[in-house]
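Take a look at this one chain, the form predicted alone, written out in structure tokens.
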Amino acid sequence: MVETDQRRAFALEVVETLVDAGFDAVWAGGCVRDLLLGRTPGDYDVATDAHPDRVREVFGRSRTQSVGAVFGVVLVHGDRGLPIEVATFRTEGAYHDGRHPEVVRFVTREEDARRRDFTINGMFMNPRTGEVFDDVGGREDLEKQVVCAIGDPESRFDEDKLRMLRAIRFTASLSFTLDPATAKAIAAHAEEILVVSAERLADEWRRMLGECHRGQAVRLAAETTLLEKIFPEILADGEDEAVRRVDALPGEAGFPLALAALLLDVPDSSETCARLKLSNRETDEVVWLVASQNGLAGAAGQRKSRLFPLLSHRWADQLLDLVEAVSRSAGRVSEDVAWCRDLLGRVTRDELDPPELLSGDDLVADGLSPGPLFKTLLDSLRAAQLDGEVQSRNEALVLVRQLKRKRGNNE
């Protein structure tokens, strides 16, 4: 909350210094929308008259940054860090590849509104007196709860296809619906979403699946054909209750977690990372968890050495809440998962992951040539292990040879 106060001060000593040098300035976009809705921005940009290169003079050289020449943006630093978004009244030519527009032009602030994706955020306000302008009809739009797009919606979205997506993500996000003619236009443009790079796509679906109405997006995604042209794999007869399995995961689930009860069903869930060029960490837990999706099943009876190491895992809470969501999405209490959670009150963690009694070192120690046998004996060990049948070192050593012995004797 600290840092927010501090971002608004900030924002607001912008303004009134761009204002004080004789320019227009004014707090911009999904801020004002925020203001108005009564909720906390997480940003404030700042738009002005004033072209890049004043900006630049105002603050000076060393407290500014300059991070979209083109596009008039130049970035101001506070006395904290707190970097603030300043650019200049725009309109816009063609966009060549459906991103990025071939002419830039510094205009009035009424024609910046008029060249914004949707109504809702194509609003400014006078943040020293709480004036807004809106010649848009923002306003309005905001009190029917609806995200339309700023006057032709084909436009906008040939403009920039990415704001087919961030279409579904505002709605979804405040709650809204989402104007027929601009969702006509979504699904009549779809195909071409594909025109945007992996690292955006995934980007907005990061925060569409991290928010608490990943459900409504997802539903919003397939409606609008979407969720299809960008999640081939996912089938049409499998929409629905993929949409059924996000909607039931828990508010704070995150993204890997969600984007795995989306992939569910799919053959090869790392294949869709690798194309979403998600980060290493973010495809081991996607993967991670559709491939154990099962392994909590008949968890009562099942051997301590399949379910402990699936419990002690490092995303055990997130495979419990998918295995629950899975089953709360077909209407049933998952037993396995009550279960579990029981369990996992009753036992420490040494009891569920305890120390190994051998290391690759010990079997060195006791003969072993390094190879691809240490794994196989090093997994039946911890098996045995967790399942009690050995519970000593010496009983560890035993066991080995016995299966070292066997294992000879079979080749």
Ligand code: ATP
Given for the second form:
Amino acid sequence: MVETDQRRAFALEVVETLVDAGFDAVWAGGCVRDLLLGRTPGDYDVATDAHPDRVREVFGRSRTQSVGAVFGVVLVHGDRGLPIEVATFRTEGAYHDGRHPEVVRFVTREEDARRRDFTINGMFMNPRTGEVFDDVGGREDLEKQVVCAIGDPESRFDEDKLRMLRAIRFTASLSFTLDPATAKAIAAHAEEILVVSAERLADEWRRMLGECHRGQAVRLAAETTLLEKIFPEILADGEDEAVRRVDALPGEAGFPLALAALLLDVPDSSETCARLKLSNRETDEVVWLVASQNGLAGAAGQRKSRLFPLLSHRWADQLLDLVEAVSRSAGRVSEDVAWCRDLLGRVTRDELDPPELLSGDDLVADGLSPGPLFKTLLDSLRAAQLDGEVQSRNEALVLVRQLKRKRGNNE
Ligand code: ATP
Ligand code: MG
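Given the form predicted alone above, what does the protein look like in the form predicted in complex with the ligand?
Every component of the complex follows; first up is the chain already shown.
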């Protein structure tokens, strides 16, 4: 059985076990939406009227884990694969920090639907019969292809600010439209998005920018003013251009590349990455791409010592995509990128990034003591090698000695 079938089978088994024990249990939320759209759900969530301690009794304590006792969420582990979240039907009390409810109360399925974010995410399904329970107009909105808050959008975003970004993510990823009242409420509350933790904000952007509908997501964020609140360093007059650049990336572009396209004109992209608490790996890629954006200009006439390190870099493909997107977003075709891609098809890896002629150890053996001069000499040697000025170890040694002497005379 493939993994997705396994997940589905286990989600069915969890529901059946609860029903056999005398409880109401259904699939809930995103998986119902995806099934109704004919898509394969990424994960299945189960909702039930069984209280969390009953859920743990039914499945046994060793197979279960209480993850949010206050929220009534229990993880049920299968023999393999990811556990299933089983949540007791609940309503949520006041939100104290714009993200988390202070208390929850266990309620009926109908009431549970109303605490969910969007109508398309507010449905339940009996997995055995396929019957759908829809108390919030989710089916109709799926048909109309619209993302619409459940209840009064203003108060729903007031309760939980993250929902504003979720609205945009779902609208873009499903290629739906955003309900006008929902969009208006986001614009009215956009400033409050900043109470959401950096990690959660970054997670949403990782997902939005990491998939092919990223252009639409960024456009919606700009229209609802969320973009300027989260990325104030993207100046108002550069916003359209930034959106167009993101839109012009190839579908399979990753998150760091898309973020680099968004941040191309900001003075210090590393600061933005730090604020969003991105990983070092993500930050390094974004910062390198932004810093290298002009590196391919006039590629055909560039010295190899300048061009080849970029083209042999581990993020070279991303750089080519970025430069190409910049041109495309301005309605041009990048001759530099075309030239580089053609070159990459002709040269070998060894020509692009040849093995070094001398190592640091060789310099030591030649009487140089390790120090700041080291790197300078090796860099100069590397450039000479790439430009074809030295080709052998001997020529390399001669050059290094010359350079050393010149340095010595200057000092
Ligand atoms: P996906 O997993 O594809 O992002 P999803 O709809 O499954 O989409 P989850 O974050 O997994 O999203 O949440 C599962 C369900 O829980 C949602 O469909 C929704 O009903 C509810 N939900 C999640 N986050 C919120 C929230 N911030 N406010 C209200 N309801 C929420
Ligand atoms: Mg989900």
